[in-house]
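Single chain ahead, by itself, as structure tokens, in the form predicted alone.
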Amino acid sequence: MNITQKIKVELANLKKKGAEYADARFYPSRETESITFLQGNLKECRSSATTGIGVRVLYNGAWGFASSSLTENLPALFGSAFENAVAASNRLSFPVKLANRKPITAEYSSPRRIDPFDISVSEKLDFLRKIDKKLEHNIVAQRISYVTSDKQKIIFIDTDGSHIEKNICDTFAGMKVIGVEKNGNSQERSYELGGDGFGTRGWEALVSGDKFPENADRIVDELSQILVAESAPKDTRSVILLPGIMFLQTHEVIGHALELDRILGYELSYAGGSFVRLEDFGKLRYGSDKLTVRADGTLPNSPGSYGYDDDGVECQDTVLIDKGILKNAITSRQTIVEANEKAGEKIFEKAGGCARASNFNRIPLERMTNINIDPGNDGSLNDIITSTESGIVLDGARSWSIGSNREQFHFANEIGWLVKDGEKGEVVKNPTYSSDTLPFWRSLSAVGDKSTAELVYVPNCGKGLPSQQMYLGHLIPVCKFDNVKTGE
């Protein structure tokens, strides 16, 4: 008997003993690897492979999780599972409920042609010394060039019959420069590797044409240009938010905002909760009508589609905010369901697909997908440029301040460009920018057309206790907003 017939003869006797319903996700293989260079030196050279399982269990309307790198012992494992969840139960706030789904059968794949870890760590050196001696120069103090991967192999069983097996790869690269002003103060300019949607995300998405080390001769000169520069003005004005800002202002008060756990009043004790209240779904203006949102688990590449959730769910493309109307969140089979029962209707009509685990050892969370904003019909960067009176062009994410329950928001940035009577001026360095999060995304005024779109990776999203860190992504176009406090 292999061990996945071994797994559904473990989920039967659960049922047999009471158990509502059962999953176990079961990672045959994970492999990471990890090369960071530092000053022209090898910093890090870090590998790992992992195996393990973790296992669900839905007992009275109460979860029990165990976990294991072993599996020798699955009665062992599925029976503590099993015991954690009977305790629980004793000690409900809320019954959990599970919305219905159909089982299903399935394998997914992510794009890729050529495997990281079928190349050489001698090669992967040779790409980032190059890299590094791009980085090279006299006004450079510091300089970091990283390449990670990560591939992992899942298996996911349930009570209900459903069988899903995922391969996924991911490759993430990032570059930074550090530079000294003369008053001792430090600036940086970084680049982060990133995509269209639409390609593939093994190592040629590292290697292919000359994107990313044509990056590396760009921060280099953008930093020069920031050490010489004056200061950003405190002023009230327009501010266009290049994709390598935008990513973020869209992560922090929309992705994280529109978390229904968040809204639900969980995960408070960790980075906050939400003002999103359940009866503002399909009637709070959340931004301009130019501002379409959605959450897109099937963009064919990106680190935010993985073909089905840890509840055995499919992933989605789920409009969020449709023309500045709350329309959805990010949701799972179970918070769908207590977000209907407390809200006493039905705002809610499926799982969004949207439970995600970091790893064997952790329990599934509403995690971010792809969450993308529609591209709009205002042209070009240089379009949007011509038609300000008065802003500044935004790039690169220094440090950032968000609400407790995201009403409100403070972001610094690497660069910025002043904008006067439609055209791109000088550089200016500490520019920052700052807003309510409504009357923010309400001025939108300006969206740019898919020239304009990037999709960034994000390979750090941090959520839950014991921590998670998340892979996701955002395809973003540039954006533009009016009367926008910035320089404080």
Contents of the next structure:
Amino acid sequence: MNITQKIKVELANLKKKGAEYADARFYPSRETESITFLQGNLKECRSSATTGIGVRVLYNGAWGFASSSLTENLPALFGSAFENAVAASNRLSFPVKLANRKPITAEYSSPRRIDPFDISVSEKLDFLRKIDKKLEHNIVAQRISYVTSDKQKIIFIDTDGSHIEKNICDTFAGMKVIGVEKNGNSQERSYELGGDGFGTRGWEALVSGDKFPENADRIVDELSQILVAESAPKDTRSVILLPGIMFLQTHEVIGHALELDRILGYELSYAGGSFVRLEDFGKLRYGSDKLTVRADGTLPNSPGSYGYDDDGVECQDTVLIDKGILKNAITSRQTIVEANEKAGEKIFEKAGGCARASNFNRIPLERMTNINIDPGNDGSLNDIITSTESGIVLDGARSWSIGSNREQFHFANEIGWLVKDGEKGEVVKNPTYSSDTLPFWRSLSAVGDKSTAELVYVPNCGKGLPSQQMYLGHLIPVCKFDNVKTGE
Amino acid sequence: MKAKIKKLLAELNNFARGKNITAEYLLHAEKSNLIRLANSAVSLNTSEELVKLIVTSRRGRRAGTYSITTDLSAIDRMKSAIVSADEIAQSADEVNYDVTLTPMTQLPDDDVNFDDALVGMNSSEKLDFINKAVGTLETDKIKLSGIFSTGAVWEAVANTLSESVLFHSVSDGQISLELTHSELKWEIAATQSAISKSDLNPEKIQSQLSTLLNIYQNTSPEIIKTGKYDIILSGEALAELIGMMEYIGFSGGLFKRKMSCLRDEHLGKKIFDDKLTIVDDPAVRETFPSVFDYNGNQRSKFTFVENGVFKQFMWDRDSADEFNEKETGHDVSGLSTVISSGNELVSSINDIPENKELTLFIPHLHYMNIVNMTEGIITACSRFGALIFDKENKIRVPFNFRLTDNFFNIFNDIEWISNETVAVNTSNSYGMRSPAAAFVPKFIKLKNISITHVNKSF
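Follow the form predicted alone with the form predicted together with its partner chain, if you could.
Full assembly next; the chain just shown is listed first.
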């Protein structure tokens, strides 16, 4: 018997022992490679290979989970998951039930033309060495560039008869320059590899075109301006957020706030809850009518697109907020049943395909796919600036801190440009802004058109205990918000 | 486990030497169990076994690292990992400085902080503890969340320059229980850190939760104004704050890279109130210490701040090599942070001395981040049971609020530090299990801290 056959036998045994449901995720291989240059020195050249199995068992309405990098003794592993579920069922308040879905047999591969693991280390070093050289400048005190690749094969098998094989490959890359002001304080400017949501995302996404060389020149030039700039004003004004910070704004106080497990209280012991209540769906004005947000796992090319989630549900394109009104959430098979029963009405029609685990040794949770904002009708960045009386254009995420129910936030940025009477003016340093969540989104007064939108990759979204770091994306246009507190 | 790991690493070391490969290794094995609670139920009960080998091959100034998750019996796979690391090293660029690699000196096995009883706790024992800790505090509206995590780590390090194999093992427990009002949305919490089963004390948790619960159930919350306040931090909040300062202040590498809030002009100068002393002390068992670092350096007490005076930076090996400094035994997964206790007789919030000004109490900081690294500015929100002590020491309840200030101001004026200390478990569960804790005063009172945002609800 091969290992998948053995897994099927063990799953069948769990059913015989009384499990309501069980699934296993087998990672025959997960390869990663990280290369980092720091100030001209190759600081990291590291590869890894991971194998392991995670087993999830539902018994009497309670979850048990066990995982191991040791794949020799499957009966012990599956038995451990079952025992954990039995023990968990001794403290139960709302028995877990899973929304129905048909068993699926499927395969998914992320789009790529060149497998980054087919590229030699030498070639990768050549690429980064050139970037490093490009970042070398007399105003740059430190320069960093990196490439990380991750290739996972995941085999999902469950007791409903699903068998899904996924081959997912992601490449992340970025660069940062740090400079020092006369007073000794440092400033920074960075660039991360992104895309447009289409095409492929193998090694070719990194090396095709001049993305890196062009942006290397840009960030060095912008750093030179920041280093001699005045501090950002401390007042109330319009903020125009470029995709380099708008993605995080969307991520933190729309994405996380709309994870249904958070709304139901499953993350209170760590990440926190949400100000959103079940009775808000269909009614709450989350933002101005310019705001339409979707969780789009079907975007052809993004770390937030993965074919099928770890509940065995196909990825979907779900409208979360429609013209400012809250419509849906980031959901899984478990949470929609619980939410509908607790609300006493069918708020959620079907699982959103958003249950994901970051590795074999973690349990699936509600995770963002691609949380995107639909482009608007307010033209280009220039058009938005022209229509602004007193504002600041902001880019780059330097710091982010969010209230435990995602009800308020504070962001610090790498760079700001003052806007006065429709003109983009001088660069300012140390810009920050903060607000309460709902007043902020309701003050959304302009959404840029398609030309302003960029897909930003997120390689490090943290959540859960034991903690998990997830890959996802945000396709985001430029947005303007009015009457926002800045400079604190 | 100990014998198996040591023997295996010795065998791998012999293999590498036979191949003329210069290598260093970390062999890590862990066993974990975590019960997670939400809505007064167990939402997850998870067990994990993981073995990981990390090999770095060194060819002069060139290095390559290869890591695998594996099985202790998969010796051939581990040998392949050594070869793979060396292949990477062959392709790698040289760094522009000399790289230190020294023979490891054999040290006694570091396994005194390992308790089989803690590691072996089963789910029903943990649920018994939780039920005792919470007692009758849960109601239809007051729901329990939290974690009870236990585990063990076995680690060995070696390199090809000697036959020494240094071994470390530790057991750890982390308990965090929160009570939340399902409609009003306020939250209170109590935590506990354990290195052995005898450290577990459910009554202590119940006492902390009861005190806060009584206040929160009988007091209407209020919106405070933004501005400057005197602040009392719990040990948990203090440990988190100091952990952040260690990261952006005490690292020699960051300092040389112009990214630290502390610089050479701060060395030997008084930068904080003289009541503040911060050391890294691997002799304190509550911190899950390791007596050696990943390079095999024996660790010893290391003072960062003494009576407010900044004494020295810590140096990891790579930064020390690059900047021509001496490494200080700080290639570790977590420091053994110890903050000296003070003279104020404060054991619980009931003992807080009378305040001359309206004073805020922050039991936990939520989502701290660095607004400006070189200026040492951080921001974070209060969470899990903040309080207001007014001038008559009457206790009130605020909605949560945001603190944004710089470390130099935060620790500039310390009114008092409690005489009692507490171990605060600061482990995170990303990646490999790596227990960490700080041993800090239970309470500290800081003057004149900026509150920049206030919530209007929970």
